[in-house]
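Next up: just one chain, as structure tokens, the form predicted on its own.
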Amino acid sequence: MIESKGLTKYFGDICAVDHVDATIKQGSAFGLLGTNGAGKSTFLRMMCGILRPNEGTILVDGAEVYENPPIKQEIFYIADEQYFFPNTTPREQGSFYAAYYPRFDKKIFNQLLHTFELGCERKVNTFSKGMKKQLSVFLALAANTTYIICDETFDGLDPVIRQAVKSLMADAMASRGMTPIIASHNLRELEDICDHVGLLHKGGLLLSKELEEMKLSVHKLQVVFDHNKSEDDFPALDIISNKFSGRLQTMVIRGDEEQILQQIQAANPIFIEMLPLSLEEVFITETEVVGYEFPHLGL
């Protein structure tokens, strides 16, 4: 389990990361969601030992990351920014893995290497960044660690190749309860394979929630009344959202299904239709609510 607690790391005079409190189970995968500029790469160092808090801890399992080298020895990190050694192949750079990641497996590391067609000796430097991509999730996998760490990990993949890494660490999840921290913008990357996800804005922590649960707790609606409803005609409801098109308004309610449901059928709409919401909707819902959202450029 990854525990932060109150952790805070400044740049400067820039708070990248402010006083965040998160837990991650082990065993489930994690999503990291921000906005830009939100602190998700500097959490995501800070949490595999790269940098060092200002204030607050961070424990993995109990004991604090940095400067732990067996504690790191479990976590792999995939930055966003691939860096490998100059002039080497797969392959070496597979040997230097080897000798600091007690349980990497030099066999699961070349079949993966063969089954995507990898060259063993061809030169990293002459790689595409997809390939890369691909290069630091299987020396991931084949390193056995509890967690793996990725910053954008699937930018950069093309679709066979992503749903074939989600495959990999579903297996890893399901055969030695590997736990993966995945951080990105593609929400619906997320979405296939995240069954908890935390929301990060201006470096600090808006929710952490189960996926099914915040899907769960917010709602959608498209309602048609003799004449539009405000907020104000449903004061008992946490109406996030209220927009008009013509006579049809799609309203977005926090709150139990059932309730919300009692509330609008209690105004007489003459239509009402509960709309799934999808995990990029939640954000933006969740984001505006703190005052984050597309600025008008009146072009």
Second form
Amino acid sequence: MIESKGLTKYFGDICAVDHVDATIKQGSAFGLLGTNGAGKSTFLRMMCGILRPNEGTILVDGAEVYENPPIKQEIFYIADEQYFFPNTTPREQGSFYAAYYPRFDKKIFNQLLHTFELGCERKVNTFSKGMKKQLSVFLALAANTTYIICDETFDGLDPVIRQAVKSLMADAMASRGMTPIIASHNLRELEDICDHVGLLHKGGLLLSKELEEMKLSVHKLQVVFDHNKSEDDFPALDIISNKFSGRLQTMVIRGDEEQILQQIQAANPIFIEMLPLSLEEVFITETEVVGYEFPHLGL
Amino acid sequence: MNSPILAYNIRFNLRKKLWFSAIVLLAFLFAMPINAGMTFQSFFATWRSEPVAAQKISQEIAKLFSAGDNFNTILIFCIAAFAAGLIFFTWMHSRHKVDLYHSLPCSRARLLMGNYLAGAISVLAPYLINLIFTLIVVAAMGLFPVLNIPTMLAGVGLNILLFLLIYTITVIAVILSGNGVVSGILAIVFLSFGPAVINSYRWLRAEMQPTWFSTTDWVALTSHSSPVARYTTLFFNGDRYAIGWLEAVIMLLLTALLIWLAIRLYQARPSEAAGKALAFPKSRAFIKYPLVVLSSAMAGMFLHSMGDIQNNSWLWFFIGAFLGGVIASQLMEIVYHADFRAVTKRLAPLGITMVLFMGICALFVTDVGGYNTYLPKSEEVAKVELLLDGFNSYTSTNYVSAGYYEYSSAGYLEENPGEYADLSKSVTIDSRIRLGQIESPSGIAAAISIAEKCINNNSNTADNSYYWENNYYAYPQTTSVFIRYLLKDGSVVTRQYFPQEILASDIADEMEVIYNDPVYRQNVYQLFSFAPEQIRFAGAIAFEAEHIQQYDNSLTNDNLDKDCNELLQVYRQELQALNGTAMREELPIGSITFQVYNADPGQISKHTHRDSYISLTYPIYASFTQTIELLTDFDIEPQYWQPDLDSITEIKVSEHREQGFNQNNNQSPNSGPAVNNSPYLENRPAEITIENGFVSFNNQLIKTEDTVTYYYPEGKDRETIYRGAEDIAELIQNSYSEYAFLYNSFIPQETNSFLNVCYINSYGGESVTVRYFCK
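Could I see the form predicted together with the partner chain next, after the form predicted on its own?
Following is the full complex, with the preceding chain placed first.
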């Protein structure tokens, strides 16, 4: 389990991560969402012991991760732009990581290279960006660590490889309880693989919930009343947003589905439909609440 | 991480930087085995038939392996240490690389050591490989028997130590900074900051307080302020500044301490420092302001030296100091922020720094505390130590070894004390001051009087110091005075003066009193400071009317025999008995020379010359009857020649010069290089002759009571009135009395058939010679 308490990181005068409390259970897949500059990478870099927090702690399996090699043997960090030594081959890179990660499985690594047709002896600097991403994922999977921390890892992969990588991760989660922590802007991808989501904005954690719970706690409705209703007409509901398109109202409401429907029905709507809420909509909705929106743009 | 992984880390880093090791290997290949082969081949060709071949080859081999003799090796080690520090740690400046390394399950200490050891091995392995190649070359040439294994191992050890010091300092610079350029600059700053500060301080004090005299061994201090300086000092001044075992152990401990510091700094180094100018924001001020002050001082010195020193150029110093400080400070702000707009940042702290620094400088320049005019009261002084340098007195180095005449300026000694220290530990300026210890109240008062004359002679300005140093050969008689007061309250005050216009005659009365002090005489003659078994009689010369008798024992007798011991004992007694008053009344009638051998203290980094000696030449006076008697065994019979006025037909004063004489200016009528050329002598404007009691000036008879103005080379004009034959005796008396305490006046420089009392200053033949031509 990874647990951060009051985790704070400053870069000069800039507060990149601001008192973040989060818990990532072992065996779950944690998706880290965030606005641009929210501090996702900083959070992840503290999680794997690269950065030392200014305040707070981050515990991995109950121990501080910074300058703690035994704990770091359980964590593999895939950076947004993973560094590979110049003029090295995938095999040499594998040997390098094998020296540091005691459970590194060269057999699996070679098998993955072979399966995905990444030449063992080809110079890594001749690889495309996507191939390098693949290589870093294969290195991470072969390292057999409990935690894999992926910073924008899926963004450079083509759909087929992305699907394959998801399968490999799901397999590792199932077989050995691996915990991937994935930061990405591609919420659709996270929705597929993650069961727990954290949302960072301006260094602070807006929410951290099970994905299903998150979806169940926020609801989107399209409603038509005989005349438009405002938030004031439903004082018992926690209406996050209420947009009008003619007489068609789109409402995003936080709370229990049955209670919401009951309240709306009581206002005698002409039409009512409950719409599924995607993770992206949850993201937009939650960040809008804290003022992250640019409504009147135009050139 | 266990040690096999550390070994893997080292191997991995070495493999990545194999190109660097290859370059180092090639460089050492040329500097060591190829150099050895060429050197020995040349030596065989030159020395094969010489009996000293083995010794010379042994010396060459020692040079090849020693830490301070092979400049190529020094250069390679310095550059390689600097380059290795940058190359093996440059990853710290890239965020992606830092993220990779710091995400690995490896402690920072071991990560650093993996890189550190790889960097060290990448240089030391090629060195050791080439060392083996060199030994193979030595063996192939049949020179293995003359190879001194302990000396070789000591040299190798020192090379490794100095390399590690430079390398570790560079690594620390890389850890402290966040990008490659700043790392390189910071490493250069760290390696040169000590020498720059020390020499700037020395320059500032010397220029601002021209009477300041420091007994500090600046070369030693500078060399210990940086491993690069230590390395180069070893090459240029190795005999004097060789590294002993204790220092080697200290260097080893220092290296270990620096490695520990590097680890601690790296552990504290934030990963996000990559790409920034400095890794630790708090270190900005600590690095910036010392550099600002140093830059300010150096820029001030530069403009001051470029300005007109004869006139006051301190204004230029302050302009330079201001500009240097501002430019350095704001350049660093630009680098710190990687933004030119930062040029206006932190002006207030800069202003405070500049005001403080320039204010302190102003206090020194204006001599607010009266430092340069300090004179103690006689009753406050317990002892005085006095050195009149450039005055050719007995405390001068000149008499210590005639062979070092031309290098005997105080400045040279200060810069190169090793030249003398190798021969005698007692010939640095500081120790020569001690030679002139005076204890009698009258002597103390006389010494203070000399200091007062120096102060009144405008010697408290930097201009005199400048002229003394730069026109030393043009003003050979210029006296430099070093004086140390040992006060009754236990404090010690030392001053130096560079008066331009004080002549020997101006302080002759004081010198007489000082030489009347038996303690001074005991101290000032270095002959008394050596054990008799160190001293051998080397020869004597008698000045006579008819010819000069000379006995040269310097090459024929290696052992001091009984007669010579007796001669030494007798001479010492008579020399000790000769007081100042007698020195002014008597003319030396000969000179005697002794040689003193010096033991080799033993050093590990440089071979030394065990057969070195110094020559001590002293005068023989007519009153030294016992010495004169013993010298007859060597066919030397010094006799006092009493000038018989009736016998004198002519006195010729020659080689005096006009005021404003400038040796370095060929346009000058009596410029230096032409002094001894006869055409110039013929055209000399002031040929004075006295013939049959009459004085001629440029072949024109001067009538009785005519006044002739002529010039001594001190640059000071003298008016002498010749009234006729009766004044010749006065002329003779005045001549030698004036120079009574100028020792070298009594060393004859040429042989002729006339009585030849030469007042020679011995600086490249520029001299005042007074010849008494007999019937």
